[in-house]
Each structure stands twice: as structure tokens, then as C-alpha cells.
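Below sits a lone chain in C-alpha cells, taken as the form predicted on its own.
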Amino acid sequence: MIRRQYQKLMTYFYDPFMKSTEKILLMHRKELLQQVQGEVLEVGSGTGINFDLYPDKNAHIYGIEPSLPMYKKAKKRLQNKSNITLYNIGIENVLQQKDLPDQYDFIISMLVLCTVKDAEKAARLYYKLLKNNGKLLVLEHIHSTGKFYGKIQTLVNPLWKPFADGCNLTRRQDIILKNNGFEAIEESYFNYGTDWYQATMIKKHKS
């Protein structure tokens, strides 16, 4: 009961809280957003900031999204895009899910990472639920590789934690998704605050 009163104020101060770090994630939502076809698994809708960006015709996109009030106001977002379904479940329960399809084109995983309990475990079903030439597009902040503000990521993670309703600091989600079984064909690395990750990956070549 607490901690859904808490997603209840996380979510009505989210978007205010996230409005200037959007300014500049946006060119990097659209960027990997435009490539996207087929059936679509998007990871973590939140608000469903990334619901405009989509393109409207050739894609079906599934948005999951455990957290009961994110979802209520993504279903807000909706309107009338009749491409875009939206299931209040996490990752772990996409394969339960009977109406969902059991493989995607695209799997989108954006500022979702950080907040999971299991990472890997999180990567492992990303692997599992992406076709083989399928594409998962990634835009997430990691661990910063500076040793002074790692450092002090590192020291505030266990306070920032609770705070942003379980939102890792100490992560590097591109090692974790590697370590996983996929490889990038497109990365790019760059700074807003923190160190941030962005790229095109596919499932590596079994050798």
C-alpha cells in the first residue's frame, strides 16, 4: 500500500522531474525510434513519452509497464493510436501474457535497465523474446566512467535508490546486455549529467 502511494507521487512529479533531461534525450528517442517495424516489445512505457514517436504505419508496438499509476497515465497518452497496446506487466511476465507474440522485431529498452531488480536476468529474456534478426534499441544511463563522479554515484546509490523507486546509479547496462548475448552494430557513449549509453544491438553470431 505504501509503495503504491509512493509510484502514485513518482508518478505525478516524473515528467516535470525528467523535463529538461528529455530536451536532450529526445533526438536520441527519435533516432532510434524511426527504424523501428513489425511487432514491437517496448520495455518500461512509463508515461508513454514515447508514444508520438512512433511511426504509424508498419509497426504494432506492445508497451509493458509494471507500475500501476505509470500505466494509467500512459493509457491517457494513447488516444487514438490504434498501433500501440498497453499491458500493465514487467518484463518477467511477458511470457505468461497469451496474447502477446512470443517473438518481437524490435525490443525498445530505454531508462528501464536501471530500475529492474535483475538486469541480467532482464537481458537473458531480452535475448529470448527478440528474433534472430531482430533489433533491440537501447538508451540508457550507466555508471560513469570518471573516477571522481563514479565515485560519488557509487556513495549516494543506497540513498538514491529508495528515492527514485529503485533506480540504479552503479549499473553499466551495456556490459550487462554484451555479457548477454548481444553485440552493437551502432553505439554512441555521451554525457548529460551522467554518463549515457545509446545503440543498435542484435544477437551475436554463434560461433
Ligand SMILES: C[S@@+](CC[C@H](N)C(=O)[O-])C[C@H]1O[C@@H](n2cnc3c(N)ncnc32)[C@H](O)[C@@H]1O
The other form holds:
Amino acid sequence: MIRRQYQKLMTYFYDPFMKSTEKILLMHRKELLQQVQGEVLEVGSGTGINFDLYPDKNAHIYGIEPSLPMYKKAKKRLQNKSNITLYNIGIENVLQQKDLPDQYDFIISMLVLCTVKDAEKAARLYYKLLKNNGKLLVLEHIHSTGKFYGKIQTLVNPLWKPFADGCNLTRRQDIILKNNGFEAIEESYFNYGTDWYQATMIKKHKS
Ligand SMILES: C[S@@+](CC[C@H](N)C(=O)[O-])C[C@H]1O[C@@H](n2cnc3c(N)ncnc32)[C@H](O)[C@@H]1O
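Can you return the structure of this protein in the form predicted in complex with this ligand rather than the form predicted on its own?
Okay, now the whole complex, with that chain kicking things off.
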């Protein structure tokens, strides 16, 4: 009950809070999302910020969002978008949702592996859910590699995490994904406020 009220508050302030960061992220989002086609799983759609960036043709987007207030807000952004379907579930429940595809051509993981409870498990599910020739598109903030800033993040994280509805400042999503069967065919690291990781990843070929 208290969590739901807090999530409502978070949902209300999320877009204004992210406004200046999003000016920078938009370019990265566009670059990644312009390539999608076929069946696409967007993990943690949030307020639906990506919905306008998907191509209108040749792609069907299945968005999943477990927070009810976020889901409701994203749903409002869906008007006239017949190629996007939104579900109020988390990544852990995708395989049980009978009307969702078993596997996807693209999986979108943007600002979400910081927040899922078990990022290793989520990465394993990404692997299972991605077709063998599919692509995982990643835009995630990661634990800073700078010694000073990295230490500050470690110190601040216990306060930040409950404030930001479970978001961790101290994860290395790049490493987690690589340790769970993915390799990057394109990747870049950039700094904007914190360290960010952008990548197009595929399943590692088993030798
Ligand atoms: C920081 S927001 C980012 C939203 C959006 N992806 C974006 O790029 O702006 C993280 C989102 O991940 C969602 N989330 C948390 N745990 C999740 C899970 N287990 N499966 C899917 N989404 C999850 C949260 O509810 C939240 O909406």
C-alpha cells in the first residue's frame, strides 16, 4: 500500500526529474531503436518514453511494466499506436504470459537492469527470450569506473536505492550481460552525470 503510493509519487515526478538527462539520452535511444523490426520486447517501459521512437511499420512492440502507476501512465501514451501492446508484468513473468511470444527478434533494456531485483536472473531470461539471431539493445547507467565517483556511489547507494524505487548505482550491467551469454557487436561508454553503457549485443556463439 505504502509502496504503491510511493510509486504513484515517483511516476508523477519521473519525467520532470529526468528531463535534462533525457536531452542527452534521446540521441542514444534513437540510434538504438531505429533498427528494430519483428517482435520486440521492451523491458520496463516506465512512462512510455520510447513509444514515439519506434518505427511504425514492420515491428510489434510488447512492453512490460510491473509498476501499476507507471503502466497506467505509459498506457495513456499508447493512443493511436496499434503496433505497441503493454502488459502490467515484470520480466520474471513473461514466460508465464500465454499471449506473449516465446522469443523475440529484439529485446530493449533501457535504464532497467539497475532496478530489477535480480539483474543476473533478468540477464538469463533475456538470453532465453531472445531468438538465436536476435539483438539485445542496451542503454544503462553503470557503476562509475572512476575511483572517486565510484566510491561516492557506493556510499550513497543505500540512501538512493529506497528513494529511487530500487534503482542501484553500483551495478555493472555490461559485465552482468557478458557473464550471462551476451557479446557486444557495438558498444560505447559515455559519461553524463554518471557512467553510461550503450550496446547492441548478440548471443555468444557456443564453441
Ligand atoms: C528507471 S525506469 C526506466 C523506464 C524506461 N525503460 C526508460 O528508459 O525510461 C525503470 C523501470 O523498470 C521497471 N522495473 C522494475 N523491475 C522490473 C522487472 N522486474 N521487470 C521489468 N521492469 C521492471 C520499473 O517499474 C521502472 O518503470
